[in-house]
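First, one chain by itself: the form predicted alone, in structure tokens.
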Amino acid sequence: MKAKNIATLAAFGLAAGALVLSAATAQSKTTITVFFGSTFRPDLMRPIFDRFEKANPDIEVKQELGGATSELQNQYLTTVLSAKDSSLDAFLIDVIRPAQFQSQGWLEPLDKYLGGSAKTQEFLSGYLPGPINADKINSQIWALPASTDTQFLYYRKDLLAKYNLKVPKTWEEVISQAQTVTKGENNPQLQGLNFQGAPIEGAVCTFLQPFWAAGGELLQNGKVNVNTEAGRKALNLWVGAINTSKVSPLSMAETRTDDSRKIMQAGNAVFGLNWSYAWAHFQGNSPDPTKVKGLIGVAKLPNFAGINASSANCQGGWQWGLSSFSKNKEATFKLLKFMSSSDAQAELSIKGGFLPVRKALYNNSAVLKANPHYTQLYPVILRAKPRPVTANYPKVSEIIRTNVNAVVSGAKTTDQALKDMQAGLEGVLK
């Protein structure tokens, strides 16, 4: 045989036992699906999974991303997991979610990963308790947060400034502001107030933190007390700035969470309701173009005025669930604790203004740059307040959502709902 002949044989022999060493090594990896919503930013998620897999050329992680809303994600992991599907290995829940998927069994109790009992407080030391305690449940760790959150008052500081008007205190004064600055603009794309009545999640949070700040408790003594008159001024709010003061639309009625975000962000409104994450949006840290960049200032939300009660927050946030039909537990659950781990938190702060879960990047010089607010705000997202903790939350939140929507949208009293909310949770809610 002549060389020339011999030399291409062993060059494709060499050729093939690459195809085969890279074929096999392919098929050793294992693969692991994560679910989760869009307007979690999968642009920012690929990269840190990305760097999870160089760190571990063992595992492929895949991304399946769901609805826009915490409900639709929540329909289809039901779906999902109703029927034991094993091909999700891991999802982001809503913080309201771990007692309902923990009842149901879908979630893998997660305190044997984290080397038990003792290693477990050790682990979680680190974090803020709201998020833990919300993903624990009988004394045992059945998720891992992700993000905390919680709502505050965005508003142009510029239009602010323009008619000599301090940041408000009370939801008197953003009334107020708003007229005066939506009169003076003469614009009519812009609106006074956003908020999101459509019946999402959303709108359960548009109720409760004015029903909290009016002195408003759901249950009191073991009884639902939503019926009263701090849930009238509560529903009252958002009917008399539609109806009344005309400083928001009737649009709110189908206006969801980040679609509050979009407004905003393109310059139609002056003041607006929503979460953490909006802020990076609308500093330049989007898809969508902004037009508000070094215009919007963050508050706490208001008090009435006359009340002697505490403004309130509802505690928001994302957990990392490990679905307890997976095949690969051990990668995933090493997945997931790189996930909530501090570089991972600080670099979804630092780029999409995701709150952290971890208490030392509250101290952060890069996430504090980012995200100067922290500094005042800290105070406001320790105190914010869980929505209830039950099973039955799915139907406390469709009681309270579609009730609270009914009466944006004008086809309910503030009476009528108010009976029909109190008559829901009576059933539902002990």
Given for the second form:
Amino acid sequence: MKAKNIATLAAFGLAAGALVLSAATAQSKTTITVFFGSTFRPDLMRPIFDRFEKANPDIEVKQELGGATSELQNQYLTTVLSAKDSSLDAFLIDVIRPAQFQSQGWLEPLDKYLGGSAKTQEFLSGYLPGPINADKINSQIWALPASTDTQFLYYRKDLLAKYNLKVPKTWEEVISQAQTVTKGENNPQLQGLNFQGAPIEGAVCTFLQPFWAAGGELLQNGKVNVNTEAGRKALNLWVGAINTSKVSPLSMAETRTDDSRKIMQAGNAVFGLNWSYAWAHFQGNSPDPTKVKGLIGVAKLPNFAGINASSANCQGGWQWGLSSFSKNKEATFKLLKFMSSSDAQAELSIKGGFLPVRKALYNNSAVLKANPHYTQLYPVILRAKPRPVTANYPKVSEIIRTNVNAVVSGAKTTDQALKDMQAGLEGVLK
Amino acid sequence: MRQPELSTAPRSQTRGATFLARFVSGNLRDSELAILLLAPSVVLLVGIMLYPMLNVFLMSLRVQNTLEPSMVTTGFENFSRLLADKRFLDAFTRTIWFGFLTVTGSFLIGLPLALLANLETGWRWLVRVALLLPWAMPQIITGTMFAWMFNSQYGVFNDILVRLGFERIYWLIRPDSATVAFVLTVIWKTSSFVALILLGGLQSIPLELSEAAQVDGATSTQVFWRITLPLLRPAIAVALIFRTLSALQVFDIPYAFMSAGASQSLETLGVYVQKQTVEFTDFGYGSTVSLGLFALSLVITVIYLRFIRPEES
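The form predicted together with its partner chain, contrasted with the form predicted alone above:
Full assembly next; the chain just shown is listed first.
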């Protein structure tokens, strides 16, 4: 009996000791939670986070994955941050969000972590100007660029070669080439021109890119100017592709960014508009199988015949934000700086196709080997135009994308949609 | 009538004693004991229901400038904005129309289902489990699942249609087919709820009544219309109120469909509240819209209480 008592006591003591010890070590580690969308290659981010953890043994990085589209992630972040919740330390936000987030007080200004404004200037000098402009508000820096982005025209090199077609330079050429190829291939699954017409954030670019190519500007002399010939040309491009030349199926109205990528990756699109991340997927660096490895060419977005626009590219990209409600701001900033470093940037670019924000990486041989189209498209990336930078952007975005979707689905005529956009934007944009 | 049991303690201990003394000695008056036992639930109700409701009323006075979202004032402008808001009026009429369609549909399917589940067969347990499943599934899962099934390229419904030789239907894309898809999904989900409530009502109808009627020569149809249905009225009333109120507040399913590509034609009041509150972070106006929804629910409830309840007696 006595031995049994001693044994029980000893076992109890050991268990209690182990519990206390593990609790003690658990408490000494800082856990930071990082939020980003599920399409931002968590399989590539995790190894980079692991390297950071190795270099900083007292910090543990947990990744929290969000919705597949920009506005779904935004709604989640809005809910968490409106409640001033500290559960997210850092998050990856779309390039259009810093202005809104900063006005709500959800972002922590990063100048002091970078060592003051002089050191900040030095730090930022290696970055591309476009992304920095999105993160700089009132001469302070509110987010660190993670990647920049823009849309390209991806095309099937092999199909174009088969029909002796040259890379199209205008939208008119794209449509006629798409018609030639789809008629010749006679494959009901093959789409001539694939784009995003679902009411997602990317649909704003679906409108703005041809709008800019047609010489349009959202704000002219401080006034909203969207119900114009340029607006008509932009919307009719997509309506025509579906109804007149029939190179795009009506299902474009429910096609989102990753749906587009999957369609092209399965070999079912001749031309497709998509962001930079799709390249890595097409080349096989993807959780999904690819049928188009080595068959995809990348070109800049076309112009309209006879119109010489300075830029027809939407500036995209993602920014690392430090939550102003975070309880581990110092540790989180260390992670953000690590993610901004050349190594992390290069790895994401080589393995994931993400456009780097550091100028030097566009001359890096490893990056260019994985992404041979960077050299030719670098000027396009530099000239990409931002969407309206305003704290009211959610309303602007909603007006444009729902009207684009309505036109693509056939629920509204082009004229009605332009009227509604003009009226709606006048109330929220100045 | 039983006399209320009085405390058996001597008068000197209860009359004139303080509340605390009575509490300690276990001699609280009945009314005091009742208040004490109800107190935790009342606190919970006030905290979970009353406080947020008051908050919504207060929040609706927060007026956010439409051009400059950081400029916030206090006033009643949200209400005047609400009455002039075309989008709100569209959502309002749309919600009522959808509500009418889905409530009617769920009853047209739910009643036969309840009758089926009431039949004395060996499969009764299977039918009842099948009835329970759609209602048990969380709404957002139902919405996402059906949105995927209605997808024009990859959806199961179009796959079946094409295999049978029909044309592909662009369900979520065209406004009218999106409405059909939405109504079908909601009917699928809620007819099981209606069936379960009606089943409870059917079970409480004594068999002797229909047996006696059949002995007197009534056909099954006559039994159904003259005996079953009238006796089912209370259950129908309950199902009707629950179904209508949840139909007015419907959010998850139209939201899932709209995220999957359905046009604005599915925007109900619930979705519009979410859009203003979460997407535009205009908490004041979102609260105002939800007050509009509350007013609608209140009116419908009053109508039901006046017209359905008196029939019970």
